[in-house]
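Heads up, the chain below is alone and in the form predicted on its own; it's given as structure tokens.
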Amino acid sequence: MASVLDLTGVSVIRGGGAILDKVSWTVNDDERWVILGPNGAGKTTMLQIAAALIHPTSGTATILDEAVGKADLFELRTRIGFASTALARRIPAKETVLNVVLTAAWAVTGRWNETYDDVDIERAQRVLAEWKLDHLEKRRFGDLSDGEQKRVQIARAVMTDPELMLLDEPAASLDLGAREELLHILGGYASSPTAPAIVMVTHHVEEIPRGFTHALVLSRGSIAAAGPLAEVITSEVLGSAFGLDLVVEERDGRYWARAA
């Protein structure tokens, strides 16, 4: 077991305001971490400095064995697999759904003059493949729905066989059942034992997928709780987060919270 990301009193602060206050938090390469808390609790910036785009005001952010600030950050990111809506606005609509999920190979969003060798396209292919996702090769990214440009942008951070992966709320305004069958497959790739560290934000408790081990959860730019999922998703601890009174029940690996 050894420590993917490890943040040591790391505070962010932005018009004079700490988005983030001193948090401390390990991630191993054998977990699988979701991150929940009220709007405005530091989840995105989390993610963010996780992923190696945003340095901390202060205190220090190790991301596999590099300090942030000191280490080649381009280098660095082709390491990280990371999804999020803000990512998916920077891909060209006209880019073919292969196009996609091969570019990540050079950490780039749209195909221009970058070689890619036949092992990459195979690659590419499988990954497309493994993610339900061989029927849209040749189609225009921005001509799928929500669900299938979601399920690609995960195919995308899987493409380089990362050694951490970072997913920011990868179903948001997904309908029911694209949501379920997002987290079908990704509760299969989360619980196999080759797959990568993976962290995960999300709003919902019904949207953190079977495989997951651990959540952390933010309130007002500080952790709250953080440990084995069994332990933090409880109505106790995220009644208090969320400033009000919580029923959260599990069954077969899967979770539900509703007002008492």
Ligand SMILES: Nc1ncnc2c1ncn2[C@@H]1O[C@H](COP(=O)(O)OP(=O)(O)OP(=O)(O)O)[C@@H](O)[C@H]1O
Given for the second form:
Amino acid sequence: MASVLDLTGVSVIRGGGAILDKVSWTVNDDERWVILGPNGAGKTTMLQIAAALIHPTSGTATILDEAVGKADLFELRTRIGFASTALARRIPAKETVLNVVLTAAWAVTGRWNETYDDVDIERAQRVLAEWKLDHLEKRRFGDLSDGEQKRVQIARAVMTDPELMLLDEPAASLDLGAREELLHILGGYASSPTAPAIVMVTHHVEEIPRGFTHALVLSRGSIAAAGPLAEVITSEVLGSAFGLDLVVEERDGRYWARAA
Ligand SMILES: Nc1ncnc2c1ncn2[C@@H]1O[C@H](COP(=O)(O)OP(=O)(O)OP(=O)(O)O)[C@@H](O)[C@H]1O
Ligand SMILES: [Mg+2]
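Next up, can you give the form predicted together with the named molecule of this protein, since the form predicted on its own came first?
Whole complex next, starting from this chain.
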């Protein structure tokens, strides 16, 4: 067991206020975390720190044994798989699905003048098949449905065989069938013995895939709870974080929540 992400006293100050306030958190290579918390709690900001996209205002972030601030961030980012709506917005609509996945090898979003080896192309095609996207290989990214686009983003994150995978609301806006299909594939991926450490932000406990091990609840920039799923995804912890009287239940590794 080795740590892939280590935050110590991390604060992010914007506009005079702390978006993250002295957060300390460690993710080990055999753990798959879900981050929950109200809108504006700082979840996306945490993921941006973990992706080495932003620096802490104070405190230290060590990602894959590299101290952010000292490391070559471009090199470090190729070892991290990242999927978010903000990143998806930067993908040119006319780019083919194959290229969206392939360009992850260079950590760029649009195909330009980079050269790719046959092994890169074969790998992209294999990843597309694993995520049930092979039939869409030649389609334009901008023409895909939301559900298809979400799966392409994850396939892109998987492409470089990352040591740390970060997903910001991968199931948001999906219909029931698309959500369950995504959770099925993601759960299979997370349960595999070769899976990387994963951190996934979500708003709904129903979207926690099987194979996930830990949860962190963020509230107004601070950690309200963090630990094994069974200890954190409870009526008490979530009820208090969201200020609601909640009933949270679990069956066969899936969770659901409703007001009491
Ligand atoms: N550059 C910035 N300047 C000022 N405030 C910012 C900046 N970036 C983020 N914020 C604020 O920081 C807070 C946390 O934002 P963040 O996107 O991390 O929240 P979140 O937990 O991901 O929320 P959501 O569930 O809505 O996605 C929000 O109130 C947001 O408006
Ligand atoms: Mg967010």
